Amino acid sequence: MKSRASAPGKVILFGEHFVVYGVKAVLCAINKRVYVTAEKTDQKKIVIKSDIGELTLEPDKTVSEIKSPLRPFYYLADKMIKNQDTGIKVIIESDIPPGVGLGSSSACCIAGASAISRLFKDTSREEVLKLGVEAEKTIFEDTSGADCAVCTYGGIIEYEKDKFQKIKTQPDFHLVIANSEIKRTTESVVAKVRRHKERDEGKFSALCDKESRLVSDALRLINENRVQELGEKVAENQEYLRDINVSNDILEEMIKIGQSTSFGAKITGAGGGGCIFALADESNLGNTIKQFRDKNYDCFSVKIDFKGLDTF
């Protein structure tokens, strides 16, 4: 018996870092996907294969002792075969670049949770989301669940303090994503922002207030599909990310390139490296991509994925 599922990656449009301190964040799913195939096997082992490596283990191992980025899949498989006389083979294929803030791990956890659990029972999206967050916590202990939520439900969501709401409208814009190829860890950048906050609580609180007003304005513009004005909010949000020191010279150069032709550009995710995006539509999409490629940056365009989790 085989089960197959797919989940999209994501981009944080507004609110990264500030969401940790109570400000609402806005995320959207993108049409780059992870595909997971799960299959029951006669041999009682858990076998996981992907482009980033392979893992073969007996069940009932302590997950924290597994030194592999594939351990969320082991966690899910091991959880599902408790009291079952079967093994599981899992194969992962991905269109999403890993480790650059585009939700690769969350998409993996959601697609994996769905494909593996459906070998044993029908699971709702709510159940898959719960399993996916559990799995992601094996690699990111403090994950908020926001990324997993948007990978599950697709479209655009607003997220605040463990609560999320999907936006009903379907705005029409493109995102040009450019990769700085600078490696960093989310944990290190989050810790840097926390230290920045502690140095001047008053200034940071004022920035949170500004970001909160910006997010409210951005949500209104998204609902009204006013893309050009939304780009102004993108550029404004980048100013606040610059103020909390998560940008650098390379990212600023990329943002300058993006803003020269698009409606606005900013860091997405933790910053310090990873990716930026430029907001565009059909009128300036081609020229925005050309500007990045002329400067030899790896880039690609995406649209919003409104489907979310898919099973087949």
Ligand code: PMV
Second form
Amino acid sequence: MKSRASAPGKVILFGEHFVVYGVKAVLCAINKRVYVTAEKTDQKKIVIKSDIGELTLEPDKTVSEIKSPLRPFYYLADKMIKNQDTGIKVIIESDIPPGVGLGSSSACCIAGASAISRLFKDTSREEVLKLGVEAEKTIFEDTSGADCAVCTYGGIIEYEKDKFQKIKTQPDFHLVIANSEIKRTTESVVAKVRRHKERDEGKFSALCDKESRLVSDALRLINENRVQELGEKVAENQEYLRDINVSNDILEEMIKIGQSTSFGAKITGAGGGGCIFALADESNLGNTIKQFRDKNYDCFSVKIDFKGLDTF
Ligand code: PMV
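Please show me the structure of the same protein in the form predicted in complex with the ligand, now that we have looked at it in the form predicted alone.
Below: every chain and molecule of the assembly, starting with the one above.
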């Protein structure tokens, strides 16, 4: 018996980092996906295969022993075969570049949680989300859970410390994603921001207030599909990210290229490297992509994925 699931990646439109300290963030699922196929096997082993490596292990290991980035899949498979006389084979295929802020690990955790759990029982989206966040915590303990929520439900969500709500409108914009190809971990950048905050709590708190106001304005513009003005909010959010030191010269160069043709550009996700996005519509999409490609940046465009987790 085989079970298959897929989940989309994501972009954080507004509020990364500040969300860790209680500010609302706005995320959208994108039309790039991870596909996970899970299968019961006769041999009581956990076998995981993906483009980034392979793992074959006995069950019942403590998760901290697993040094591989495939650890969340081991966690999920091991949890599901407790007291069962079966092994599991998991195959992961992905369209989402890993480690660059596009939600590849959350999409893996959600598609993995769904495909693996459905070998044993029917699971609701709510159950899959809970399981997926548990799995993600095996790699980043302090995750806000926002990424997993948006890739489970799709569309655009507003997210605030364990609470989220899906936005009902379906705005029609394109996001041009450009990849700095600088690797970093979310954990290290979040720790850096924490140190920055501790150096001047008052200043950080004032910035959180500004970010909160910006997010409220942005939500109103999203609901009214006012893409051009939304771009101004994107650019303003980038200033706040710069203020907390998660930008750098290369990212700023990319932001400048994006700003020159699109409605607004900013980092998405932890920063320090990874990706930026530029907000566009049909009128400036082609030229925005051209500007990045002319300067040899790896770049592609995405639209919002309204489906979220899919099972088949
Ligand atoms: O780079 P990503 O996609 O892992 O995004 C991290 C977002 C943060 O706000 C920096 C951390 C979090 O858990 O919300």
